[in-house]
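This document starts with one chain, in the form predicted alone, laid out as structure tokens.
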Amino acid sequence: MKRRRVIYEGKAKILYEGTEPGTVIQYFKDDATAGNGAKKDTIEGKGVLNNRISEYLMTQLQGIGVPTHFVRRLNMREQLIKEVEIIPLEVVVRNVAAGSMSKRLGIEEGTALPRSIIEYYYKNDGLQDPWVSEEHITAFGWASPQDLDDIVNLTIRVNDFLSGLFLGAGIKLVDFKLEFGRLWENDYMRIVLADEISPDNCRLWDVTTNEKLDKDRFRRDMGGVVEAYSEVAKRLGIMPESVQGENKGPVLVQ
């Protein structure tokens, strides 16, 4: 079997050389990290769930005209994506105060915000992904004013759509992180949604009980990470109701 060339390895994913020109294979690991890698563990089955959930959400977003890097799922842990030039920004949308916003601004966690807020963080592990403004972004050339306009417009559409999608499944979309890339097609460039959308980079709470169904269960040592991610998959209709563990791991609908 031919050994695949690793392009990049991050905390939760590995990127391999793609099987088609202009593509990359994205592999979802079971590794879990928090605190910029200060806390680490392996959670069996997490990568399988994130692959399937992200596939579903990216496909739904493509259905409403949001351009993404997603091409197709290859197997339980891998998906084929378009090769893009990643913009070094984490774009965070906050609908409800939680996490670092609550700590930073002294707002009680769970407080509904007057309106959705978009924040930017510079992708740099060595600097612990610092919070930056649009002025920093354009001054240092991480993205142009037009790039930012496109990013904001896409982010608003994604938030509106996913908020409704999750609400229909009894889940509150508290906040989430997006990444974007530049996709070059001959001489034409467009901004597309990249990375993943999963409980790893979304805060998802049960709409009635506020039970956490996301990575905070790992960050805060609450346990039940795979069970929470499985619940999200089940509510989205990509995991059958009958799956109840029995130490067999998650079983996903093909």
Given for the second form:
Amino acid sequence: MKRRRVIYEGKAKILYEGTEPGTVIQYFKDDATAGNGAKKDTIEGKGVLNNRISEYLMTQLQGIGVPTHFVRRLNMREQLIKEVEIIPLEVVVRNVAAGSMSKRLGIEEGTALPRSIIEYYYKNDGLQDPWVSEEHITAFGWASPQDLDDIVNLTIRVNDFLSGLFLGAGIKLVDFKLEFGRLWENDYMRIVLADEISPDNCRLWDVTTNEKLDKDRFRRDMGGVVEAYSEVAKRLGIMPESVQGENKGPVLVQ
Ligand code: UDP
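Can you swap the form predicted alone for the form predicted together with uridine-5'-diphosphate (UDP)?
So here's everything in the complex, that chain up top.
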């Protein structure tokens, strides 16, 4: 069998050369890391769940006109994506205080924020992804003012849509991280949503009990990581057993 060329290997994913020009294969590993690689483990089944959850969320977003890099899922662990030039930013949206915001600003975890807040981090492992402002981003040319304008508009749309989608599944979207890329089509460039959207990069709490259904279970040694990710998939109606079962996905909360 011909060995595929690895383009990049990250903490939770591997990128392989795609099957068609301008495409890449995104492979979801079971590896989990936290604290910029300080804590490491393998969580059996995580990659399969993230592949499926991210496929579902990206497809739903495409359905409302949000451009993404997603093309199609290939198998349990792989999806075909469009090759983009990744913008070196982690765009974090927060609806409820948690994690680093709670620590840094002394706001109790679980406090609803007066409005959704967007933060930027410069993607650089060596510097541990430092917090940066729009000023840094445009001054250092990581993104142009026009790019940033597109990024903010897309981020707000994604947050509004996903908050509603998760609420319909009994889940509070506390915060999440997005990445964007530049997609070149001939001489024309547009900003598209890239990377993945999964419980690895979202904080997802049960709407009534506030039970954590995300990577904080790993970061905070709470156990039940795969069970929590499976619960998210089940509530979104994308687990194989829910195809015949009663769970048909998000419903409108009255
Ligand atoms: N996040 C991420 N990758 C990172 C840092 C954060 O996906 O490298 C996500 C994280 O899962 C959470 C949100 O971004 O949903 C905000 O994370 P926070 O700044 O609170 O950092 P943490 O507490 O995870 O260190």
